[in-house]
Ligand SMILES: NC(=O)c1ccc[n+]([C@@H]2O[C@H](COP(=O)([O-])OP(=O)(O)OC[C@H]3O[C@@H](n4cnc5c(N)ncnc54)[C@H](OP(=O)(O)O)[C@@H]3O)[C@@H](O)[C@H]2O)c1
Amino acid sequence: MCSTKDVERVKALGADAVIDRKKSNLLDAESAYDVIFDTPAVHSFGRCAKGLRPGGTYVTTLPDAALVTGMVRALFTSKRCRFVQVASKRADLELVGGWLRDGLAVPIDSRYKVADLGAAIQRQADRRRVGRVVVEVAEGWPS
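Structure for the listed sequence, which is one chain, in the form predicted together with the ligand:
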């Protein structure tokens, strides 16, 4: 699921089905999905449970109060509420690096030197940001 501007790009990445979230609401569906992976962590188990099939799982990326509430609510249903966290392993990073070298296009919002990490973090939190914030570490910290 993505917004209109990204539909073609997501199809090109190989998705079997793409839902434009500006045109239809995933949360309107009933018992439609085995897994809802809430990558931007903007929903909750409570809002997604209806859309899950019996035994289905809601997965978020943010360990917040809604996750705890969702896990407790899930205890009383056949559905599950889970959290996933990325652990940056060398092999995984090399795999992604290979995809980038091979031409995987990632929108870049801005670039910062590692010495300007504070500004990079501020930009990352800025809602006007479009794409990734890159921190260049190749030259390290200025001496």
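Now that you have shown the form predicted together with the ligand, what about the form predicted on its own?
This part shows the chain on its own.
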């Protein structure tokens, strides 16, 4: 699911199905999904529960009060509410590095030195951003 401006780009990246969130409300579909993975953490379990099949799981990436509320609500349903945290592990980073060497295309919106982290965070939040915001750590601090 993405905005209208990103539909063609997401298709070009190889998505099996792309839903334009301005034309179709994914979350209003009754019992349609086994998993809703809210990577930008913009929805809550309560908002997504209707769209989950019995036994389905809502997954988010941001631990907050809504996640705790969702986990408690899930105790009283057949649906699950989970949180995923990513940790950098050498084997995983080497795997991703191999994909990049083999030609995996990652669209880059902009690059910032680590000393300009504030500007990078602002750009990441900008809805007009297209692609990833890269923070360059090597040689990023002023001398």
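Residue numbers count along the first chain shown, from 1. In this text, rigid core is short for the largest set of C-alphas that superpose within 1.5 Å between two forms. Values in this document were obtained by computation on a predicted structure and should not be read as measured data.
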Rigid-part match between the two forms, residue 24 vs residue 86: yes
Rigid hinge motion between the two forms - rotation in whole degrees: 15
Shift in Å of the C-alpha at residue 111 between the two forms after core superposition: 3.5
Core-fitted comparison between the two forms - CA shift at residue 102, Å: 5.9
